[in-house]
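Here we start with a single chain on its own, the form predicted alone, put down as structure tokens.
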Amino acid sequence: MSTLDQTAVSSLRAEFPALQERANGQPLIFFDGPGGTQVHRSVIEAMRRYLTEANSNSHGAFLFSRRTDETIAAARRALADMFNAPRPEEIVFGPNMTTLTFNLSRAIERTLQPGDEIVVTWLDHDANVAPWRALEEHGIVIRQADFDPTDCTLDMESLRATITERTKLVTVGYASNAVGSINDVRRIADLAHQVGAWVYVDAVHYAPHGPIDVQALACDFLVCSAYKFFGPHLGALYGRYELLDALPAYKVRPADNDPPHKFETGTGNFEAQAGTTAAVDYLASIGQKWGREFADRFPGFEGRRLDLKTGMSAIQAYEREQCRRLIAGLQEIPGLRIYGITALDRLDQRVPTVSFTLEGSTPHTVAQRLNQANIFVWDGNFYALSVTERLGLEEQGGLVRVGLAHYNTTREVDTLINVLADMPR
């Protein structure tokens, strides 16, 4: 077996305890992954093992503390491999992406002057908007780039016009958590760097769906959360070491003055770090088993870094086929409108997160009716408030969001389509 297909996915599903759960004797269908994926068995075991065999604070002279230090170091190495970061010291841990972004926004603000500009977009989750808008009270100017409402892709001409000689930071999502659009991060980074601005990338929604390479993206910062890629609740930030070293940190006096430690406030969630390493290793194992056909795309990579790139490429290829089936099926349902890219020849420009409205029903009503069929989906604005406001949907309850992950099957996609088609209007 060399391709991630239905047979391979069936075997992988057995490794996710939650996927074995049932309600009223029937299986559960998890299309709620954009709000947090289900957790791989190895993650649960790694966290249990840490809590029983290493539970201690860090930097002590005794055995359990030394094991904790190695747990931290292993998690930094794992995420450096996943992101293709040059060094593990460029990985900062925090409770979640939002907290890390607020912390970094305060640090960056201390390097700015009133009148300096930060660019955000209408397409982003508010966690990559609000932390920067909070700096307006210090005289920082926030400029917001628009997106095209016809296909919910970032308007690159709007972005280009929004970046000026006063721009110091451009913040952008790798993929929209509301409508699935993938942004051309490298092109955006090049535009920002032309005026000497830094680039901050929210990769939370992209991380479970494709390979990440911060060096190829040429971004200065990238942040994501492990609970979106089959791991525990933990945020992780990549930052170029020289920038992390130069930025001032809000910290207690005894804390280390060097990155990444100076940005990690208080005692870390070490069991979650152990689980995150396991999640990364799980993704690498997919590359070892089903990613060999993609190895030629990544010359110069080896070991776990290569396995992660090929594994995520295998996941990406599988999910695109499922997304194709989902979109084609949804488009056949009268009164259903998809927001985002729907052209089947443009699926490489989106992740398999498909949001829609259904005529005659509110998004919440649709979600409730799907729940009666044991199908889990989200409804609302998903904290991407700018998106639903821009689309004029916020007052109508937002959107229904279906998020595919690599553990979803063709049968589950077909079941969703059939239930929606039979739903009373």
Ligand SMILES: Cc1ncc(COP(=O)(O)O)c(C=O)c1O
The other form holds:
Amino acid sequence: MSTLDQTAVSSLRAEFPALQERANGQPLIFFDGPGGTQVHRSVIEAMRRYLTEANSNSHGAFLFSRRTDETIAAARRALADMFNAPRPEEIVFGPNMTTLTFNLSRAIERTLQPGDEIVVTWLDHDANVAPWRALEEHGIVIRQADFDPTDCTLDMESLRATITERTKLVTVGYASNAVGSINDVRRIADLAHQVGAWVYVDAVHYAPHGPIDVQALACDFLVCSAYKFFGPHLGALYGRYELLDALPAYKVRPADNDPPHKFETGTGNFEAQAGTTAAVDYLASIGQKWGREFADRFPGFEGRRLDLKTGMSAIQAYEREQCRRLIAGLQEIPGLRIYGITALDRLDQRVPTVSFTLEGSTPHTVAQRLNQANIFVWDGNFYALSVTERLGLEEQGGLVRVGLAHYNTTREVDTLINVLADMPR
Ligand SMILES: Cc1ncc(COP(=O)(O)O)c(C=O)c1O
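Would you mind generating the form predicted together with this ligand now that we have the form predicted alone?
Okay, now the whole complex, with that chain kicking things off.
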């Protein structure tokens, strides 16, 4: 049976133009995926084709406009397949996750009363905190659930305590972009639904690392960004159709009143939608080639929906092994402290985003020194401001973040460990 292994990864790396780039004649190592992944060549080709063969505005009577309408419809079908959403009309496109979330928070605010409560968490990216905190000026009460600083996992007791009879929305990340922990979204959704609250899931960081199923998660909204899963800069939001239909939208009068159009203000980024469909098809192709062994996990799935689930499962299994190697290697380095889950028997509770500090060097210096070795990593708070604040790291420059993607190799992980081990302090 074919599995996604080093040989398979080297063959698919050849299909990513950016991964062939060099600096000073040396290869580049991309561990910056949590800030944005590189794109598959089919994504570039789909965008080129859209701009050559369909470039137009939507809803016109002529050929290019009809091709644009088909481009949009295809992208909705692709995302609905990726999320296992019942209907393509439940997919709303926007510039990015942050803008979509601000739009939705304003729409939801119009259904709330002063004194109503929204639960956010300390583990989230600020794009899933600030849009909800903005509602405080309308009398909405924001409660913030804590995380356990020892392993950086959400404190479920704290979450339970923040949910009350007045809670109208619980908003959580699927996985932390700062420390990699995965939240038990289904359990959180059940807790929220017990008091009649909706659940909003930020899946931006999780999306490149595992299968997503909005029906199994029982979430009401889920949002992510294609540029984090090998596509172009585009945000996509899933919302349950009845909710999207019922929520008031800020829109211009001539625009369609039905979901999803009523939430898509102005002209969309159609070339990015074309590229996003290609990115989804690329992930499905991984399922076809290397995901067959996971098919039993997804009874009732077929076609692209099945290929996406098996493809993301293959990616998850491959990344877990790389993550094991990365954590084990980092733990050998004196003065290096990892923030997040490190137990090798708990790797199913995290994505392969591993953040750390190194005694004697600021995170920024470490990132700069790694850059000298052509290794790309991020440093700082990655906009997950409440995480670095809660860990007391904000004043010291935050964390160094190594984000693995499925296109990273064992050799790249080993190179990183060696460079870090030899790094002057
Ligand atoms: C977990 C998480 N949520 C939200 C965002 C914001 O996404 P966008 O750039 O699409 O607004 C990011 C971006 O890094 C992220 O990692």
